[in-house]
Amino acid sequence: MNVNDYQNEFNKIISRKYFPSRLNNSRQKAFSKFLDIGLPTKKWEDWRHTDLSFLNKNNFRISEANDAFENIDFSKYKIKNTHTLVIINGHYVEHLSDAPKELRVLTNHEYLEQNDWRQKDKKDTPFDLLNTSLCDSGMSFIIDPDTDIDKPIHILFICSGSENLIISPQVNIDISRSSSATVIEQYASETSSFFQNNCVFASVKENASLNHLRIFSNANKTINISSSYIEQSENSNYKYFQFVDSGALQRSDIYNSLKGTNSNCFLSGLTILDDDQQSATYITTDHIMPNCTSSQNFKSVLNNKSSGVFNGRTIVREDSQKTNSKQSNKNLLLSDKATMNSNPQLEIYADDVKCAHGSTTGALDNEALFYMQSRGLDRESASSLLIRGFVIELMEEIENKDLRDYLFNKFDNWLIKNN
């Protein structure tokens, strides 16, 4: 896409009469900034390892109301014992969804109206500006105070059809004080090519807990760029797990702000790629208040010409004493053509803290393979055992058994194909 292509799609959004005109001003400002900044190039520090050529070479159009196709086999996306909410090509399909009674589901217009039309703050990055400009859909999920939802809430985003669509949803997840929930976002495709550029805002209030899982399983010619903004209040707990197993490009930018004392944030993820797929995870964990704990634990298994990026940044501000934070990034390369760029970072401005970070990247251990083969295993079986041993630590941290089984099945299918 070139500048004229984005301008054409922006003009379509502005001309839609069913969007409140009061949002046009913020759209116009964001799009003007986007035009000034332009798309990232490899000269940009945070984008020098990311190849956007697929996006630049293809054209995408925004979704229309009649793009909500429903002739989809949902059984392959089913996760047992969950409430499933279906979003097709950016459109929430209520009659296919099973929302728990404790969950309030609002359109983003209803959400903005309830909050005096105050929009959430984003970074002035090109894709966040583009999301503000082209946002054509979105939902808000609210859990009221003192509410625990036992079954996970499974939000299924599916792109379908023969057209190359650009979809720009915004999602709000509000966990009110003393409440808890598990939310699973799953991104899947019934089409060969699309571009999804989404923003997710999660607010975890006092004494609340959010277990947040994201599954990116798209076709090989798809781009999924996602920004997540998490704000935590006092005594809150946020646990995040990310599973990536496909896509031409998948990029996650995660911004977590620990704004309340005694809050905890645990981020982890597993990426398994093949062919020339690429995935990038950029994290900023900002310790604003004292007595908080955070961790980042991410692993990748890369085959053939696939590539990965991990950029984990932890900031400990001057008044954030008694901080406890650690980072770990471990990567397994199954091919000499696979590449990984890892950059864990600590910025510490306080004195009384415990902080550590580390990163390793390497191939399968030949001595371990030789030993296992000497005990009667063939090389393929030995490799599978070592790869499974590498990822099992992360997978076993998933508390929900049905979700854990679902992801293990996806991993096993990938392993059979790539070993």
Given for the second form:
Amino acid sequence: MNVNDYQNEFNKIISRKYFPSRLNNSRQKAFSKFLDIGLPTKKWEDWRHTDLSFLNKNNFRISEANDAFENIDFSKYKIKNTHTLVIINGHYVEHLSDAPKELRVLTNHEYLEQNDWRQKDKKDTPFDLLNTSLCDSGMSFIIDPDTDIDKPIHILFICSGSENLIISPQVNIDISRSSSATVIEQYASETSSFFQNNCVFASVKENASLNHLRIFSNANKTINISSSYIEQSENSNYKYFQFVDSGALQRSDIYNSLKGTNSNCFLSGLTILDDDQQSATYITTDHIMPNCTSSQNFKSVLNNKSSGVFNGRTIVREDSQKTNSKQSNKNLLLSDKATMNSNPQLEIYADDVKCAHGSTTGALDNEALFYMQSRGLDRESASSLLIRGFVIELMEEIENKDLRDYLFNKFDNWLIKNN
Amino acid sequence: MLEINNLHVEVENKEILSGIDLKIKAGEMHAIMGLNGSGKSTLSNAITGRENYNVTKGDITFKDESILEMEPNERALAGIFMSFQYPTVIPGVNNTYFLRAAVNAKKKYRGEKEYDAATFLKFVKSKLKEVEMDAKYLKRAVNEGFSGGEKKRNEMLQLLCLEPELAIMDETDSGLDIDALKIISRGINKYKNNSRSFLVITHYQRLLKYIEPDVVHVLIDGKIVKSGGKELALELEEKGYSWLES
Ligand SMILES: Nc1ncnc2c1ncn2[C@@H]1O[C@H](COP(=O)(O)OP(=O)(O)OP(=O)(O)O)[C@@H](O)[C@H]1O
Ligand SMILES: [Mg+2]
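Following the display of the form predicted alone, present the structure of the form predicted together with its partner chain.
Following is the full complex, with the preceding chain placed first.
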């Protein structure tokens, strides 16, 4: 895609009748800014280790109404005991979805109407600007106060068909006070090339809790760029788990603001890659108020020429005394061509806090392999046990058994191919 | 059972073992003693096939077949077991799960029916009793958070479950309290029979109070300089090693 290509797609979006023209102004502003800034290059600090050549080499068009194919085999996406909401190439397919009645599902148009057309704040990064300008699929999920939704809500973003599409969803998840829910976003592409550029806003109000899982299982020709903005009020809990097992490039930028006292935010993730897949996770956890707990616990297993980045930043502001914060990043390289860049960072401006961070990257432990072999296990079984042992603690943090089983199954399939 | 002929072993291009000859018959127990760094663990590692322990000359045969070309797991399946001087911690791998995988690998090799989880648990619990180990250790990752002595008991447990014909005990007695030492020795004595042999590496005569080796060897600078009956251990305890050094 070059600048002209983006311009063409932009022109199409703003002339679309079924999008509110009220938004055109903000689209226009964002797009001009995007044109000014341009796409990131390797000279940009946060993009040094991210190769975007795939994006530059391929062309994508925005999705049209008739791109909502339904001849898709959904069985492999089925997670037991969940409510599934299906979005195909950016189009919500209501008759394939079973939203629980306690969940209000709005289009972003409706959502904006209910919120005085106040747009959420994003960073002025090229991809977030592009998301604002090209946003074509907006979904908002609202859980009213004092409501617990017991079964997880599984939002399935499927990309399918023979055309290269750019899909730009914006997802709003509002968990009102004293409510709780588990929300799974799953991104899956099947055939041709896709460019998924999405923004997610989650707001977790007083005494509320959100268990947020994101599964990125895209085909090798798909790139997914994803920003998440999470705001937490007092006494709230936010748990995030990210599972990446494929894709040409998966880039996550996560911004967490702990804006209320006594709130907790636990972020974790597992990335398993092969071929020349890339994954990069950039996190900013911002402790604004006192007495909050946060953790970042990320692992990756990289095979062949795949590469990963972990950039975890935790800011503890002056007023956020009694903060308790941990960062850990551990990486296992299964090939000497695989690379990992790990950079956990703490920025502490308060004095009465407990913070720790650590990072390790290494190959399989030969001592452990020999130990297991000396007990009669062949090398393959031994390394399989070791790799599984490396991820098990992280995976077991997923409390919901059906979800855990689903992801373990994905992991085990990956392991069979990569061991 | 085990025959070692003129064995030379190099580690990182440095010769550590310089011509070892050793013959252990079925049912025999041999002990090896020697100063730190004399090459005792190197010998165990060479027998079990550890990477980077390169045999440059000589041969090791087990049950009349050379094992030099065999992978470590093939040697294990053939019946060789080593109790590690420093047992490895294996994070994330459950002790019971690992042990069952190992026992089943052996059963499969022998063409026997493999254990399912429930029958294995019964089997392993009977073995736990013999080493007076608490079942809670089965729930942990292999050797994770185990004390020095607990690791050694875990090695002994593995031995009892895997039923090797040749067990190499590399300083299994080091770091054990007196009760644990008795338990391990009792285990060894009970396990030993006409068709099972032991190669016991130790620094202490005290172990040899509880188990009776048929032959004691003294290893100095990668060579066996003297072999004798168990009275040789007593002599070493009294006189040290200097009188044997050339
Ligand atoms: N993996 C290795 N890398 C480098 N040197 C090694 C290695 N293994 C053994 N060595 C060297 O070989 C020599 C013999 O070591 P070995 O462990 O066999 O001694 P040992 O007799 O078992 O001693 P100890 O009584 O202290 O256990 C030592 O000098 C040791 O440093
Ligand atoms: Mg030793």
